[in-house]
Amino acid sequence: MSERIQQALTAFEKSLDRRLLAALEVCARCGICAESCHVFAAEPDFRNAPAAKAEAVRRFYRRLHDPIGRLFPWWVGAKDLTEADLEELAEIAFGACTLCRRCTMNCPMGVDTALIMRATRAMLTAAGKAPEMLTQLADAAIAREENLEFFREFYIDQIRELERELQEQTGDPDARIPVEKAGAEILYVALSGAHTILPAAVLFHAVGADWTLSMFEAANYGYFLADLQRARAIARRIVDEARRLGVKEIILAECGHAYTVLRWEAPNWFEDFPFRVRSIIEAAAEWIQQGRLPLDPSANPEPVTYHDSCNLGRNGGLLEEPRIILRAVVQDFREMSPNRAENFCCGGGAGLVAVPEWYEKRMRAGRRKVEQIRQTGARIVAASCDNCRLQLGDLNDYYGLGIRVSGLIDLVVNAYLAARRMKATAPAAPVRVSVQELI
């Protein structure tokens, strides 16, 4: 047995807990779950369904673990491990599956499609076989935090330049992006980018937020990788830095991944976790519903679509504040259908947004989101997540949707200046005089 197989087989073993143990051995080969699946929608291959890819682990799995897979492997279809089988399975996890568990959701016996696929992740990240800018860009999110002090400067600058954008936005020369701010309510981690800063800082200030920007994004690629050390080190520059400045709450951007790492796993990660995590899309919900913020939906007058991003919709649970948003900001809103924890992915999440080659498979399992969008006749489709946002931008120059792609937030603050511009160009109320103060 060679060095990467062992290395591969001893991560694999690391994960087989009870949970992986019955999403293996529970399948009844019944093959709903390929209709569930938006690879196998798009490409109606046998091997494009959830039930073949997991076959492929079980093979090795029953070759070690079955008491006839080790006698006679041939009987239940039992084989070791090879080189050749690492190179089918990683473009069989990291390739041809998003891990959004809609399968898992239409499967009568419940298995864990995803969760299996997560093991295969890890098994080869650990054997070296893992896509190169997956594992690129985990390591440059920890090397920022080893070299603090080289990046800070250059961050604090190019928040200078995004206060002054928000200064002209909201009117307010007083108007600030505060960083590393000790005692403030709020953490905001954002994503690399200023569109994931701006529109949050403009709906901060909107409500009087005590806030402090994050000196960290909120990607975490060592979770795509299923990297159990590369993701807690990813995560805990947040933790750490949230403990530090004493805040009460973590509120992340747009990111359907950061907020399933963050608010379901780390809180089991770490012994001290004393603050509230939530996404910027259950803020915006909250002071929507509590009118805290005016808005003009005609200032979004174009018919739009929501796209439920899968880790926060189906996995994480946020369903309703996005529509909540959506109905109180734009004009027209149109369902998808299917939608909420029944919509289909993107095609573009658990990292096979950032690997270049394999552009051609997320524009083909792409396919089942086109239809979806071309049904609903929006112009614009709105997006909670920053790789379902890409994916669908690439979607749309691929298959010539002609829509606009926007972040939920990008529509709230539309919506929030066009109402304070109505109020600052409303005439004034006219001063009503009684007839006993005129004589």
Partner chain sequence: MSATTLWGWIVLIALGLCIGGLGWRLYGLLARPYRPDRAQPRGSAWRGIVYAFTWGMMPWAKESTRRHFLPYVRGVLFHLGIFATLATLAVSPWRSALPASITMAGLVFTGIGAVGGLIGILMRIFDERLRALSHPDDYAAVVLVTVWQAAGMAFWTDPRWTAAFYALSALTLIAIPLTKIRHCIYFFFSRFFFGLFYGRRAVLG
Contents of the next structure:
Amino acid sequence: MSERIQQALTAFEKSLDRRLLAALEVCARCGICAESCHVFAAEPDFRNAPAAKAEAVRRFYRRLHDPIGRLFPWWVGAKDLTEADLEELAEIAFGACTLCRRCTMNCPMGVDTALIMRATRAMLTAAGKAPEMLTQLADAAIAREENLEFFREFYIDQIRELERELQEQTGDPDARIPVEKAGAEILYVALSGAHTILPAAVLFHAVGADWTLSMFEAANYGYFLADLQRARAIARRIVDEARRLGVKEIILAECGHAYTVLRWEAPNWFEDFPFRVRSIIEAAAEWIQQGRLPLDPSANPEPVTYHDSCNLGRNGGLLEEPRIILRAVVQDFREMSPNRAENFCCGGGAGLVAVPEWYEKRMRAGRRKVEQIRQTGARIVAASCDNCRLQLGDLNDYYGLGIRVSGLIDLVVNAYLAARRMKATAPAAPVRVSVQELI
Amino acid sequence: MEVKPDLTLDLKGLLCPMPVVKINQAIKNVPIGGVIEAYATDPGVMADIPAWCRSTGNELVTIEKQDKVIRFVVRRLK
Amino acid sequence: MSATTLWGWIVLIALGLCIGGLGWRLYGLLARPYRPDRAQPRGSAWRGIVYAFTWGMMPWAKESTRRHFLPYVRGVLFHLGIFATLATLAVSPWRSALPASITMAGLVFTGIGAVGGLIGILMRIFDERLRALSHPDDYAAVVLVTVWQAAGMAFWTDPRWTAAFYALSALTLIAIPLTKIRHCIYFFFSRFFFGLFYGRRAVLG
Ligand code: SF4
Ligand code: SF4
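Mind giving me the form predicted in complex with its partner chain, seeing as the form predicted on its own was just shown?
Full assembly next; the chain just shown is listed first.
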């Protein structure tokens, strides 16, 4: 057995807990999960069916762990893991599965194929077979913390510039984007790039939140690699920062996997995790329901549909919040079909958008999503995840959809700024005094 | 002294992580010691590109902001 | 010792092997670490778990089973037949003392199971997709269980089939932990984890 195979199998054994073992054992090979996977729905080659993808893993699992697989491998389709299999598994686990769990929802046994694929990713990463780009992006995130002093100056410079834009947009010369403010209530963790900082800053300003911006970005490519060590190191930067500043809550930018990582996974990784973690869409929905944001939906007059990110929706439970927001900020909201927990993945999740070699692959995998969007007749597709937004933007160009892709928070900001402008220009409302009051 | 780039990339309008993805692709097309010059608009590159250089062992020759456009120069060392 | 008594003993030994084998599989599962989620739940774990075993199993609850409605119902009936055949085995020593209604119910349910199994065998042979997914073990398991159910049916029609039914019962019991039929125990864990996950995240339940 080569050293690489040894490393792969050691990593696989480490992942093999009760949940994974049950998922590997329980499949009855009934095949009814096939169409639930967007990869299969777009390209109905049976190798794209969830059960077929998982069989590639079960083959060597049975060889190792099933007595029949050891004695009579041909009887149960068992096979030793080889170097060539690692190549094939990388194509499957990184390139043909977005870990969306739509198949799990549709399997009578509840087989968690995404969990099997995550374990496969972990094994491939350990054996040095993960896509180079994902590894580099994860390492760059870690380097950002290791060289924080070097970046601080660049970063703060950027933020000061954004602050000027914020002041322009809000018309408030005192509007601030605080960074590293000790004792703030909220630590807002954005993504790399202004588009997730400025709109959020407008909303924080609007509701008078006591907040501070994180020095780090929410994205976690270590999680896509299923490399617990890297994923933890990247998440730790934020957890340590939150502890250092003494915040009560971490609010995350619109990002699907960051929500999975910090909301659901990180509490398993760190002993001390004394903060609430929310997505900014949960906060925005709450502010809207509390009436803290004046909104004018006529600022978003075009038909809008919403793409449920798998991480936020099906796997995160944020199913109603986006609807609360959209009903308040746009004039014509149209549901995709199917939607919420049954929604189809955009085809670019779990790191696929970052791997250039898989561009064609993910364009094909997005075909089902393209049909869904077309059926709504919407001009704007709102998505609450940067990964989805990138993929939807590419699908738009590739298939000539003629849509615009927007974050939810951008639509909220449009409606909020329009309502403010209206208030500023409207004549003072006539004072109505009832007769009773006069008497 | 300003170095003459082997390759110039227009990354304007691309959002994170695309500038890093493109640089990583492009660097394979210049020889070791070769230089890439790129223009981007997303302020995220101000942190991402230096971090990428550090973690991959390439050299960030310069990174500067010219109005709304960020210009950076990377030398391939590996 | 009559042939039936001898077969009765063989079935009991097979049952012991089956329980031992499943116990060993169960031990293999429980010896693995369990990593519970520590994040603050959004919804109720129990509601998710109850959903996973009840409403969530209904043919209309999932897109896949709505699409493959008949194959799914076939699968349900086939499994119902398995329970009926197991019950048949359990009450078989008292066959002559049982009321006619039980005999009839036994006949009907084992019969339905056998028909379901037969369709399952044909599907596995002729459906290209299922063929691509199947190993010899899958064919053997469905054939064995179908023939066993048919023997159960025959047992209800005529007690002369008792020995054959017992022989097939012994074979099936021994096969359970060794073949794909063992998914019966993992089913409970897999659905439990499924319900727990989606219940805690307020997605189902
Ligand atoms: S994963 Fe589930 S639905 Fe798919 S073949 Fe296996 S048991 Fe059937
Ligand atoms: S997790 Fe999603 S992408 Fe992966 S096999 Fe299942 S449905 Fe397909």
